[in-house]
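What follows is one chain in structure tokens, specifically the form predicted alone.
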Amino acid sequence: MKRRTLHDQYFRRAKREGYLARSAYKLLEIQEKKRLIRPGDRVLDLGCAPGSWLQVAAELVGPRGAVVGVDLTPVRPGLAPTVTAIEADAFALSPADLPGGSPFDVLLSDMAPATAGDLSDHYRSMDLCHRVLDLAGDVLRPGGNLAMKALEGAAYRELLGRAGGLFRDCRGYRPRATRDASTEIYVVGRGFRVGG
């Protein structure tokens, strides 16, 4: 098994460029390849702590857009004025809980389970991803876009199939900033089909 490197080039780059975590570069690469977020968009980010995806999304939507983050853990203050972060459980979340209401143009999720280092990590990740897809019908506008983290394993294909039924184009994508030893992959969907 490969040894995990904690302070790699992306960690150092994030510190240098003012991002709260190295995960910012995953979203930046997804955006570069897939163009999910446009200026003026409303973006919902589930599992937003520590806030690096909120930072990237705020840069991309600009001053006319809005970004709402949701996490069990509080996000430190000092983010762009277009960002609102709330403490909430994605499994108990309803659209009425979201500042500004819905729909959103883009649904992001970098949620991950507390890992135990065994097979249960994968299945807990699948539960989180299916919850994101459950929420999509309530919070995402027709034609909206998705990027969500999943841990690969036996149930991943089923998840990708379900997501593929909800989006015009849906694929798995592994950004370069993902650690070599990680099983994470991002499900990226474009063109949400309501009732799909």
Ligand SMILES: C[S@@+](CC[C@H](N)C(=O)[O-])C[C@H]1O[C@@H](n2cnc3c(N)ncnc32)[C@H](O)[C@@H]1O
Contents of the next structure:
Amino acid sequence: MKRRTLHDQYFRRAKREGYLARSAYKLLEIQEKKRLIRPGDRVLDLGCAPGSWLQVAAELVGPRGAVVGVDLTPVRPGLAPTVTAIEADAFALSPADLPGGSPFDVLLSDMAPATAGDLSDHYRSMDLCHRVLDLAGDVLRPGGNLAMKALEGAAYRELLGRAGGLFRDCRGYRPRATRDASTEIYVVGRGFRVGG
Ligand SMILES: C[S@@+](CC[C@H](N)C(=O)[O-])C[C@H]1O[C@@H](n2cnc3c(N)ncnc32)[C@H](O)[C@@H]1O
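Alright, leaving the form predicted alone aside, put up the form predicted in complex with this ligand.
Entire complex below, previous chain first.
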């Protein structure tokens, strides 16, 4: 009951503080612990709708930075002028299609597969994550940072092992705003090693 109250608090807090979704607090907590995003950075956010991570990233990069979001569905209107959102499949875009081109300083993915409520969710999430890691080689600069949502399960260790080879420092991180019953965890990597 206590955790549930805490989660309701995130929902109410998002409404009060003007964030489009409670997931804003997951990125804010990852940022507080891992310092992934800096003023002036260019950030690419895959699976960005409705747009709360875009809001947080825009605040963190400030007026000299830029945030590009990609989602199959539209984002809410009224985002900061430094944010550009594209309606597309993240894996159908070529890096040259992205506003301002590549590379980016930070790659975010809060993409989730359509869930069936069974084991297949985990494997679809692992497939998504491996595709994000493939994409990192095309869109992330050497030394860049990553935060990527994964659903934990049997193939998670293998994913973390692969990501560990691509980043100087890489760990799984479970924010407090993640719901109790969820298997959600974020793979957070710092210091991208090209060809790692
Ligand atoms: C949990 S929501 C993201 C919430 C977002 N971070 C926020 O804070 O507002 C996951 C999103 O991933 C998107 N998504 C899933 N697969 C995708 C794909 N292949 N390309 C683009 N977006 C995708 C979904 O449309 C959905 O909007």
